[in-house]
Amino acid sequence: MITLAYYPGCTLYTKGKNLDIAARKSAELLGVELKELESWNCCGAIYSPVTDDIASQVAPIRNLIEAQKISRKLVTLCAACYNVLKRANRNLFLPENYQYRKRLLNYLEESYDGSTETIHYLEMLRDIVGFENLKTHVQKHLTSLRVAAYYGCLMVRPSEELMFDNPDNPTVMEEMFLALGASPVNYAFKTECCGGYIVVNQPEVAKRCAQTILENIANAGAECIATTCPLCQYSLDNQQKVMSKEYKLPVFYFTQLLALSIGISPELLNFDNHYIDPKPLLKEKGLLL
């Protein structure tokens, strides 16, 4: 069993708990103990590009320091947390930011050399568990399930800072689904913004963003969507209730399908907590009784 520091972030204790529950149970079955930081705080959710904005950088850096009590790698699931933690660490240790770094660490009264590596859960599956190894844990092959892997914008941009897969055509989630026996669908808008950040102030624009993605996915022949981000899951699932056109595409967290495939009980995966009910599709595919 490998032990890795784990940062769930705020949303995974509330709206995104289905993402978290399935991930923790799957990791345990795959031989990875995700050890939650003993003391963590919100990462800030949105990365501040202001170069000397110490106040907004204290929160993510404090989490990175806390992670070193457990391991050098810090696993996270939420796309927003991944984006903020990774960029904050990179920015703090740019050579030209020496004075800024000194002020921030003095404020925290901590010594830190920047060696905590934030990795996404998908990177953990690929690089630590291994997709070939993952195949040996499959109990239910997701045979013939045509799934659209949706990454959104925060996982891949800015690419020079995050270095997460190919920013124009990421494939790590598709590789995971192939290991589970599913049939990933190729489509164009897998990294387009879902509009989630403007759903309150500009709901019509947010709806158009989501509908553009859903239209592209439906035209590609997908039967369902899998995402890594709580905000994307909300946008693509719940926005379907206010659209003039019906898509009826269930929107899973990728960890729900992973957990189902490797033998986690469906009762633990909260398939009732979706706007578009995914259970009829899962029953049609023989994945639910």
The other form holds:
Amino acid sequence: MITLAYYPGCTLYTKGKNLDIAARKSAELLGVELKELESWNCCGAIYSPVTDDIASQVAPIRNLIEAQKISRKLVTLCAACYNVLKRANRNLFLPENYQYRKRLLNYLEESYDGSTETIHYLEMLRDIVGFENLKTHVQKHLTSLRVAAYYGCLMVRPSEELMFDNPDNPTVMEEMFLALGASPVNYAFKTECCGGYIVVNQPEVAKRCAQTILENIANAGAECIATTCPLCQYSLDNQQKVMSKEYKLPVFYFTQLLALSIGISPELLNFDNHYIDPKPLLKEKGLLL
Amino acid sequence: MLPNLRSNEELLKEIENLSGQRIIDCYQCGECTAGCPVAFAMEPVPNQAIRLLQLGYIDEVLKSSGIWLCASCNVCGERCPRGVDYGKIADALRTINLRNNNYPLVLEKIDKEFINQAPQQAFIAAFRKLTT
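For comparison with the form predicted alone, produce the structure of the form predicted together with its partner chain.
The complete assembly is shown below, putting the previous chain first.
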């Protein structure tokens, strides 16, 4: 058993709990203990690139310091947390930001040298658990499940800062699904923005962003979607109720399908807590009784 | 009306400093606007906004609705062949507005049912980008 620091972020105890619960249970089964930071705060949910905005960087850096009490690597699940924590650390420790760094670190109680490495849960699966190893844990093969792996923007961009995967055609989630026996579909808009936070004041614009992606996914022949972000999940799932066309595409968190496949009880995975009911599809595929 | 180039010089410098971008570097290829997922609703669209800044029409861009529509998805900056990140410029323009107490989000107008359903991160991000 390996122990890694884990940061759930603002949404994963409540609206995003389907992402969190399935991830923790799965990690345990795969030999990784995710140890939640003892004292954490919201990362800010969106990165501020404004060059004199020091206040916005205090919160993410504080979490990175807290992580050092557990491990050098910090695992995140939410795409937004991943983006904010990783960029805050990288940009603060650029050599040319020496003065800025000195000022910011003055706000914090503890010293910090920038050595916490933020990794996404998918990177943990690939680099620490390993996809070959993951295959040996599969109890229910997701055979013939045509899933659209949806990354959105925050996982992959800016690629120079995140270095997560190819910014236009990332494949790590598809690699996970192949290990679970599923059939990921190829489609064009896997890194297109779902509209993000503009749903709060411009719902009509955000709706059109989500509809463009759903149309693309439906045309590619997918039966369901997998996301890594509570806001993407909301945008693609809940917004289907206000669309002019019925897509009936269930939107999972990737961890729900992972957990189901490696034998975690479906009762723990909250399949009732979706707008588009995913149970008929899972029953049809023999994945749910 | 013709722009007052001299008085705008300082404001342009502030935008460049806050964004870390060189506005003059843009050669108007339109890649940012082509990739922007909300360009259909944006006024002016990203490359137009940059051109207006280059020509000295700073107030027109500062007061436009387009700068508030950016969803911070980073496509424009990712794909720019000249290394100009419009998302960062939009953030600098918003920051100047926010510091003058100008912002578009009216909290009372947010739908109650939406508040119950949407994830917290949407509100935190929106409050950070669209309010002070």
